[in-house]
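Just the one chain here, laid out as structure tokens, in the form predicted alone.
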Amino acid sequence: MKILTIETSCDETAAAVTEGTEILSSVKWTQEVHAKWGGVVPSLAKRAHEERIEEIIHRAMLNVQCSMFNIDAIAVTVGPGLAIALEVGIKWAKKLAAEWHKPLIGVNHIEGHILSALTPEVVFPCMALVISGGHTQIIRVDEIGKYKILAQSLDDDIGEALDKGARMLGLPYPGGPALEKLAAAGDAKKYKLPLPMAGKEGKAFSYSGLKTAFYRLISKTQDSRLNADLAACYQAMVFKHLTRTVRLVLTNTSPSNPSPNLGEGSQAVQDLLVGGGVAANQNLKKQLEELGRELGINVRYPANLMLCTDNAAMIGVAAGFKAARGEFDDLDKIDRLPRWRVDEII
């Protein structure tokens, strides 16, 4: 089934043409208008999507010399994400579906990230780690379409924490990639920062306290702007907290009971799927792969780094699995679901 997919959940305007798990065409445009504000401004995101979406859809179709006559279904991200940004993509998907009498498929953005790292070798049940500016979650994947969130952020998500830390150092937005580059030249042991503790069992993510501690450290440090040592220390602690929580969930242990308990969602899984924009960080990738070797778990990433960040191709692949199960949506009822949990049945 050939599917045209639209993704406008945040600040990437994207469209793709997929067939099953094969990506025939993928086009996206990253909005640069938010840089001066140091973060995504919803109203500006909506306007930028509206200005570019028709062109992006046209380019995605043109890349494979495809017309709407060749398309079997239309798919679109309906959540989670920024409500007024999601609205732009949904309106276009509904318009095309109505004009060309095509079935419509609403897709969960997080499911797209999960399946972006899927390969035929993956054994279910497996685990997924979704790490981006708006999401930090560990999810048990019992099968495609059946998920359970085991850990998530209590406050700031990891991408947001990296962006805010970068801003404190005078780095441009988006800060994550800039922080990674600066940190590569720094000494991660130069300064001390606290390791966040979160949740009753320690199986949650929390970055607000670390962010505050980093701000105080910067305030006491001379020449803090563009300081590579500060960048390295902050990034190292952000990732240490992440990998520590991943370890606890994968081994089903708690800080007070460090002995592995091979129960539900534990070491019994063989694969960890990693998706989201922060997954493109090479330092973190090495740490997760080292953790995987230690625990005997295959850590799997998207074949192309482009599929880590928001894109329509991953949404198209998820839509393909939904289409195979006969899961289509009513044109009149499909709407924005800005807080849609991947383990919530709609």
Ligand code: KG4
Given for the second form:
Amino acid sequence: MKILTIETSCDETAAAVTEGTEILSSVKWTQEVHAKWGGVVPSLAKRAHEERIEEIIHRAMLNVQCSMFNIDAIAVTVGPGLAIALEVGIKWAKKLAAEWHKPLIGVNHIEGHILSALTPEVVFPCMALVISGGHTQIIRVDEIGKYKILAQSLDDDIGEALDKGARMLGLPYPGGPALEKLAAAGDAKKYKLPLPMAGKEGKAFSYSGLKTAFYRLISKTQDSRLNADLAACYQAMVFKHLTRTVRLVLTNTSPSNPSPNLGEGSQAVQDLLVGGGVAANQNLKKQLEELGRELGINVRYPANLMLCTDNAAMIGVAAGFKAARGEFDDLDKIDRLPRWRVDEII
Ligand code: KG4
Ligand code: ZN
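Return the structure block for the form predicted together with the named molecule; the form predicted alone was the one displayed.
In what comes next, the whole complex appears, and the chain from above leads the way.
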């Protein structure tokens, strides 16, 4: 089944053609208009999606020399994401589905990120770590389509924390990749920052306290602008909090329960799927792979960096599994779900 997919949940205007887990074409356009505002401005995102979406869909189809006659279904991200940005993609998906009499599939953006690292070797139940600008979640994947959120952020998300920290150092948006580059030349031990501890027994994420501590440190430091040591210290602490929480949740250990117990059932979890824009960070990748070796878990990443950040191909892959289960959406009822949780049945 060939699926044409549209993704407009944030600041990437994207379209793809997929067949099962095979990506036949994937095109995305990153909106640069947000850079000067230091973050995504929803009204600008909406307008930019409207300006480019038709061309992006056209290019995705052209890449595979595909006509609408060869497409079996239309898929679109319906949430979570920015409401007015999601609407642009949904409107186009509905229009194409109606004009060409194709079935329509609404997809959860987080499910796309989870499945972006899927390979045939993955054993279920497995775990997923979604780390992006708007999400920091550890999810148990019982099977494709059946998820349970085990941990998430109580305040800022990891990508947001990196973006804000980078901005304090005078780096451009998106800050994650810029901070990674600057931090590579810095000494991560030069300054002290507090390691966050959040939730019951440390099994939740929280980045707002660390961000505030970083702001204070910057205010006290001369020549903070583009300072590689500050960048390295901040990035190191952001990732230390992440990996420590992942370890606690995956092994289900805590000070009161120190014996490792991977997974919640009797079956040990063998795989951790990592997705989302922050997964593009090579420093973090090394740390997570090291953790995987220590715990005896296969840490699985998307095949390339383009599949870490937002894209339509991952949404198309998720749509393929939904189609195989016969889960289609009603053209008149499909609507944006800006706060849709991946473990919510709707
Ligand atoms: O998944 P994504 O494209 O959009 C959301 O769903 O949020 O993630 C965007 C986030 C931004 O915060 C960006 O700074 C971060 O991913 N990011 C990175 C890297 N590349 C993108 N963070 C750290 N290192 C990177 N190389
Ligand atoms: Zn995303």
